[in-house]
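In the form predicted on its own, a lone chain appears below as structure tokens.
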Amino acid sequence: MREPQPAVLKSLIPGVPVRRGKVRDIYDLGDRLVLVATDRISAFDWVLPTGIPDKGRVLTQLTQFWLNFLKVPNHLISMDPEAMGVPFADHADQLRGRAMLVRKAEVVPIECVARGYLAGSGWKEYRQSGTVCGVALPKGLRESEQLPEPIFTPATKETTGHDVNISFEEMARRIGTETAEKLRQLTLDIYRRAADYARQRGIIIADTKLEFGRLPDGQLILIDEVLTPDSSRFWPADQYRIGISPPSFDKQFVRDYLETTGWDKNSPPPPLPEEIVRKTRAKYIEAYERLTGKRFEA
């Protein structure tokens, strides 16, 4: 594996508005957007002052293989910086594979969460009621096991802390009842497709969450990344167990080493030790290379 460049933890273009979010500087054009995935990482909520060396490339591209492979009409415009405007272009090495130029549009206030394995927030609500985001499972169901057909489970955006899990009911009422079906089954049909792939790389999506838009004439756009280790929980096929929770190709190496430094997550995080940050970006690049067949060219 080549070796790793300084991670990106701001992009910064001269003359163009923007915002930034956990992870993307978000760059305004108007009728546009440049998206930059940075190399920020965060957990518990918190951006950690560490970066993860080439991380925003891994995402970026990987959303861009997927995007090929579901062909479902979506943002994306160009990954060329040439084609973003001079700004961008002055700036082409460090954007380049990190960028993306996107039709700007009118973003659904939801999470749409697929679910074909219980896992997370969704096995422990299943221990106590039966039940995942309000929708009734079997009984006798164990962590981590697949269940009988993936599930649709909408969640709140929320700009700050955690997204809160919503019945497809409430959904409705929010964004209304053709809107709420119509993303209902485009993102099963998307988990179902990438997931039977996936599998034939060796990797189970247990779950993923996408964002869609809306374009001025009504259509609905996939945006954003997509099936990313970021916005999916990515488990090694040969490792995975019913009864435990599988190792994941994204954060665990960073959440396990906060876990133990006696940090409250209520103050600043601590900075990521050369190991935790070496063997997070070995596990991005590995998801990437996996799914995609190419070898990651940092």
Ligand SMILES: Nc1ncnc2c1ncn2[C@@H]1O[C@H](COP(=O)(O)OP(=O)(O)O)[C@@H](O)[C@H]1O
Contents of the next structure:
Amino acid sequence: MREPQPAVLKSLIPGVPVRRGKVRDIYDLGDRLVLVATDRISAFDWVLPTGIPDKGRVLTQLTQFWLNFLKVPNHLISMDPEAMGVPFADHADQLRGRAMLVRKAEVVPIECVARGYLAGSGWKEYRQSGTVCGVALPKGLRESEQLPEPIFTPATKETTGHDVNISFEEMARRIGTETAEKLRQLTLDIYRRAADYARQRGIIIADTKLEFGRLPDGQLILIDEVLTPDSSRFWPADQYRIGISPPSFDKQFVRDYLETTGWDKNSPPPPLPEEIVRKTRAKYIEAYERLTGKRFEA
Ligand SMILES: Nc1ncnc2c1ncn2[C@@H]1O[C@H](COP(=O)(O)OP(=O)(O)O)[C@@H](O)[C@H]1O
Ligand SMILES: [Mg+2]
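Having seen the form predicted on its own, can you show the form predicted in complex with the named molecule?
Shown next: the complete complex, the earlier chain at its head.
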């Protein structure tokens, strides 16, 4: 593996309006956007002061891989900085492999989540009520157990704090039954195909969150990042056991380290030591290489 370049915590393209999400810098070109995945990393809902070199490249290139694999209508126009216009082409080195030129869509205000395993907020709800987002499940399932069938568990997109799980009926009430049914089917179909593929490469995709948007002509398309470790729960298949919470493929070192620091999770988090950064970077790259079957070119 080549020596990493320093982490990119913030992109800077002069003269283009920008909005910064937790991980992406979003440049608005009117009917198109340039999405730049930085190397920022979040844990326990906080963006950490330390970045993971190349993480943004891994996320962007994995998204590109999956879009090509899935072949569903989506927002990607080009990965080439030269196609993004002069101010971007002038910063091609900073952007290459981590920026996507996309069609700007009106974002459907629902997180479309598919779950194949019982984990996270799904496991919490199941323990209390035997359901996940109102979907009744068989009795006696254990933590991390594979569900008889993947389920669709929508959530609202909250600008502050946690997304809130809602029932399918509530989703239909908010965006219309026809759109809700279309998105449920698309989400489950995408999850099934991706999870089957990843399983053959040693990665369990326990769940994933997709976002969809509408183009001015009404077409529904897949937007945002797709099936990355940030938008999904990846487990190493060889460490999977029913009854425990398997380690996160990518963030295990970060979470484990933060738990040792005494950080209260209610104030700005501490920086990460060099060793944790190096190990975490290697996991992101491993996920990319396992899934794509290609060497990651840093
Ligand atoms: N094609 C698109 N059109 C409009 N908005 C998009 C598109 N693709 C992604 N987005 C939005 O861009 C943002 C991506 O930035 P990110 O750092 O992931 O934000 P967040 O912290 O909200 O996850 C998200 O708010 C997502 O909804
Ligand atoms: Mg996001």
